[in-house]
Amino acid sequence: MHKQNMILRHKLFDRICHWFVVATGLVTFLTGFAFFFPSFQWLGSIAGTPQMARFVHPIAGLMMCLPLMVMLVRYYHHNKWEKNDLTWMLAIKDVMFENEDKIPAIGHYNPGQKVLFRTFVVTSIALTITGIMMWQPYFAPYFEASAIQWAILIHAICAVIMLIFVIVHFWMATWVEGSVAGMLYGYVSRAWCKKHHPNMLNDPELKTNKQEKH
């Protein structure tokens, strides 16, 4: 497909951050679930030993959450609520069955993705704060036992919520053909935008990027 028919959806820096978060997130979840939930202890084998899993988990967690927060800041302006978002959510049945003539036009991200965005904002902040509070032997001694117990509970709940939304995010990305390729290579076709995110074609930033190429 000709380059002129392709549109930059994800810049290189954002794509690097995204796949770095994926890699570190995988390590974080595997090691975390290994010692948070006894039924998943076998997952700790990724780090070699349970002791190593406990050492790796907080480091991998910070390496996951910090770039994720950078991405959330960079993507904020595309995730503001717009007038068609509620109508889109009420038409979710038509979205699922791809009745495109009944779906209102949306911009860079659809309302489902915006819900994901807000969930990742809340959970990543909560996981970072509670994780630091629990981090032995560096920070935990500065907090009372009751505070640590609450941190453990909140950390576990947020981890499960984030995992559920990560699975939803993966499903949404693979369900819409071209989404994964867009995050790999940065570009999507104009036809893809017109079908899935038509208002994205009116984005002033996109027009600016196009002018810079000429």
The other form holds:
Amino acid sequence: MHKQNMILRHKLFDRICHWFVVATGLVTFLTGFAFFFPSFQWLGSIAGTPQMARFVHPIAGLMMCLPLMVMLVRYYHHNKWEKNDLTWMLAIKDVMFENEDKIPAIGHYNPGQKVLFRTFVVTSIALTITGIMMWQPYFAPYFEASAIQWAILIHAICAVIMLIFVIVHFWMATWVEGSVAGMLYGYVSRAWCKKHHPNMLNDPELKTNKQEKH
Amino acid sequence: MSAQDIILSSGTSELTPAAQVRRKLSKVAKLFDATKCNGCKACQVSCSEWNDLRAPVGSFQGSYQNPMDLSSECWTLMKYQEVEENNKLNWRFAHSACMHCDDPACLTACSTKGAIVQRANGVVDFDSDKCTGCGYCVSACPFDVPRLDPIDQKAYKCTMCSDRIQVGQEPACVKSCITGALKYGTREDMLFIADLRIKELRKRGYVNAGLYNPEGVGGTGMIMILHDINQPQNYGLPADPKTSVPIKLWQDVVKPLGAAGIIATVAVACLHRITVGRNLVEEDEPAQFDHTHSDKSDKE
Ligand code: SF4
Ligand code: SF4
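If the one shown is the form predicted on its own, what is the structure of the form predicted in complex with its partner chain?
Now the complete complex, all chains and molecules, led by this one.
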């Protein structure tokens, strides 16, 4: 395998963003879990004390959501719905069981990833808005009590949805070996593209390591 | 009062209940008779004295009420509601403090274990040491009672002077009430006294006199005799207080469903991993590996 022929899948800026979101997201989710399920209050201890977790959670949350939204904007063009996507969705069983000959060819992202993308867009916007509304002592005093109650509910629902999709994201990324390396170092092999995202190879803007360097 | 006297605690569920009452205690209550109150503020002052609270001196806002609102430094406030009846201005004095709900919305909303407890005698109390300052109780309370302190960011409210009542005394506000508008005792006794008083008031022409003891929160530990029970808003009281829909949905539906969803997703992921296994790519240039192989076989 020649490194020069590797294909650039994630630019450096996006990679930094991604891992920054992972780090802050970990803090946000672990502290948030501590408030959501009181039996898991000990998880909040990653911030020291429950009081500290309460203080850190909204800040870590903003540090997760804002770069996440920057990233989502940067990946927007890869996530438009394409013509093969519906057939791919219908063949989801073959995807899961690796019946590769039956999977329709797709581009940079598969429709599953596009659904994930959309969910992250919606939930991160909702989490940011509702999170600010319930943020004591800075912003909450400006809102009506009933508005805050709904904000708390929507915040919780979106957090659960996001967490479930994060689990799906993590599971798929570790299942399809090479994806994590792609997100870490930016490059994937030609064979990997051919197998998982064949239409990506037709992309006129495709860059390989060799072309980048020269 | 010991930990065994706690019958409800925030941040627990049926699976992890609070310490259960071992001694049967009768529920206590404060009875406020608005028809006897003359707005002297003795209760407000004695509350601040006993609990050593010093609300900042406010500015004149066109009302005898002072301070203008409850705060972490003001747990009992005489509200001077101005009501116009038959072209006449009337004051409706309202002794506003925690209502000590039987089914407290603040406790339901609080996710911090033990930050809000209900004692066997019905008193709802905050353990400020455990409070994280999330303010969920502040937005949940239908009576708008608990407040966060600007300095330590913890929630505070009337404790019904738990420290006094556990040694057999009545709350400070009751002790200092000069007109007998405030009474304290077992809930049963207070309901009985209220009943007699309301009958008397009705006979004297207050046909709408009645007891404010709202069902929506399971009844309260502070019950109030009002001139007109159909007009609780004249006293700044909500007509139908209860734990709001979003808070119930959040605690009773979203949490268990969320837990189920998260566990199910993780379970499916694990199952998929051990059944379908790794999704490896066969690289089309395995030359290097072949090379090392032949090297090895040479040596063998
Ligand atoms: S009045 Fe408010 S603070 Fe007091 S027990 Fe009821 S819900 Fe809690
Ligand atoms: S502010 Fe304190 S008492 Fe109120 S809900 Fe939050 S942790 Fe509980």
